[in-house]
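To begin, one chain is listed below as structure tokens, in the form predicted alone.
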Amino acid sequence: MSYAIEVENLTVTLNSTVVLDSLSFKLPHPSFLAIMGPNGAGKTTLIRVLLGFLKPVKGKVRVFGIDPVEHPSGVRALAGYLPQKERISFEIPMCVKDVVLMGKLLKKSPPRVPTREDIEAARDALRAVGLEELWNRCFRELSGGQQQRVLLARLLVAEPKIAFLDEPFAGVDVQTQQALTALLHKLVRERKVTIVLVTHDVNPIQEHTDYILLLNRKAIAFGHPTEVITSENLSKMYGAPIKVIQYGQYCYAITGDVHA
């Protein structure tokens, strides 16, 4: 079996605080993984380790067999990353097309001049997220949800082998969230892209995921959604009673005020 990610006994500290503790799991390629856990559980830290931005104090990490600590550029060449808060300067009035084309141009050597194929690929990516008509619009004038979809198009146009998305549905309405989740699912099935998505609420996307990692510094559970989403696992992860109801073949968390 081919693995996109292999994590073995991973331990990470920040400011002398253990944020990931003896974490182990293997993710087959291609597949759709949702990482869920409370604030401070280590979800973003895990992505940063996988991309080579942070070094663990212990353990082994491989992304398509590459050690991101020793060869971060090798991993990043294969990866797309949509962070929680993207830093795009609003002082420079960039058009939507320019933002999307960044996904192609950043992988080129200077001078970074888009080809006709690059422009067509950018249009295709915008079409995939349902925003082709905004091609010439100013990015900073868009709604938060529209900006997030444009940033997803920028990730798609880079044609990554693995894509990391950290809370990508912030500011996105439910209908758009469902459409984008279906698009990510399609990428896994048709383009053989592995998707790693951090979320507080796995309920809306559960039917599209192959694996779920419940994380609170340690791995509370890892496996298929029907195996992982249980009252026992969620209660252990959040430290509070969590009710789970079954609807069809899936189980859904009733979390109240607790983020899930």
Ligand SMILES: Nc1ncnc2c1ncn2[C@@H]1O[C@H](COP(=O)(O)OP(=O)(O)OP(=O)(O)O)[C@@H](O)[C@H]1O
Second form
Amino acid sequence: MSYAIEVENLTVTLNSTVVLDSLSFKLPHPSFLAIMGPNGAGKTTLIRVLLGFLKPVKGKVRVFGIDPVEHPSGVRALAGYLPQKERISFEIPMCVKDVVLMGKLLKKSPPRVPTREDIEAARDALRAVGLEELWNRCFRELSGGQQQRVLLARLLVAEPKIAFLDEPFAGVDVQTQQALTALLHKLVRERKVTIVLVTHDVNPIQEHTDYILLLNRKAIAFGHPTEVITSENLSKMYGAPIKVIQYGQYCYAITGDVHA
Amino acid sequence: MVNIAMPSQVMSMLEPFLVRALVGALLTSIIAATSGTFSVLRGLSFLVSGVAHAAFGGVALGIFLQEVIGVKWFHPLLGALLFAAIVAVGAGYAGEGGFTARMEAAIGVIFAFSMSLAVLIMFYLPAEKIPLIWGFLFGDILLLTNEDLFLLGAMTSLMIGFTIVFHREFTYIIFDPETAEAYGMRSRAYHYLLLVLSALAIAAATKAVGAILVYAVIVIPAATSALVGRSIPSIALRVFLIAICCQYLGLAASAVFQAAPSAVAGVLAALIYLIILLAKRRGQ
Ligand SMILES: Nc1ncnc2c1ncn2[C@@H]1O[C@H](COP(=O)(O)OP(=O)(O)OP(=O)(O)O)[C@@H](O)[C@H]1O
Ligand SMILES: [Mg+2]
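Could you output the structure for the form predicted together with this ligand, given that the previous block was the form predicted alone?
What follows is the whole complex; the chain from before opens it.
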């Protein structure tokens, strides 16, 4: 079996605190992985290691057999990335089309002039996220959820072999979350793309995922959603009792105020 | 600031100093449209005054090396460019990974260091050289020399050339440097390139209009346009238009009222900013 990601005994420290502690898992290719964990669990850090932005202090990391520490450009040539909101300057005035085209043009070398095909591909990507009519709009004047969808289009147009999405659904309504997850699911099945997606709410997307990693500095659990989403695992991860209810073959975490 | 333009000279539009002033205003407006736009969009308008004052320290050092130590080849302008580059690299280093607040702090540190250095150095300089240093703070566009114009032209051309080739890269590192890097772009290199180019251009503009008014001519038009712009090219174009109109009106006013042209330009630019801001707030 070929693996998209192999992580063995990975330990990362930032400012001499351990942020990821002896993490190990293997993700087959192509598959859909959701990473869940509380704030500060190390989810973003894990993605940053996989993209070669951070050096681990210990352990082995491979993305399609490539070591991101030694050959970041090798990994990045295959990767797509949608960073966590905080990393993007949303107030910079950009046209929606220029944001989407970024996904294509960044894979070229300067001066990165878009061809007709690039523009067509960008339009198709925007259509795929259901926002074709916003092509000429100003990105900073869109709603938060629309902006996230445009950023997803930017990722789609890059045609990555592995895509890292860091909380892409922050501020996206549940119905759209499901539609976009279905779209990502289709990419996994039809285009053989591996998806790594960080989310705080796995309920709306669970059925589309192949694997779930519960992370809180250490790996709490890794496996198929039906095995991983249990009251025990979730409680251990959040350090507070979490109830789940079963519906069909899946369990759903009950979050928010629950009255027994 | 003293306006040296005599009415008889102003009558003739072909006076060389006036031609130099017109060209100087054109070039500083281009620097405003490029360096100014990128700096303001990045939330780094402090870079402009930081570089201007650091360049002041550089000039002091240059004069000190020439006059006291005897390093004849070290032109004061070289000192200005060197210190501008130090600000850029220092800020860039502090802000790697997109930390604008840290960049501002680093600029502040180098700003303060350069000004202190200048004051220390002045103590050891012959008294007749001191005005040369202050002249850099209170530069006057009507006093531009051919040498100044050459430097300004060279830095403007560099800035235009690199912006034409790398405008996308510059936009990407301002908008979303991490994604750019994740897709294989060398964000770090462009981060430094943009900062150093901007700083050098700002240093050259400082020589033309002075450290205090360079802020008015470069930052205010950019801050104004950023309020209403919908894309970076449209903002840059508007910055250019505001900067050049204000400066040419300033030059015209200086001919008629004997006022300092850059000061008039600064007042006009500030008024335009205020009007646009009020209009924008009312529209919300
Ligand atoms: N640049 C940094 N320097 C020092 N510590 C950092 C840095 N970035 C993150 N950390 C620390 O590393 C830990 C993990 O951070 P990380 O961003 O990976 O968390 P996360 O799981 O993505 O959280 P969130 O859900 O809030 O996005 C946190 O405790 C954080 O304080
Ligand atoms: Mg995170």
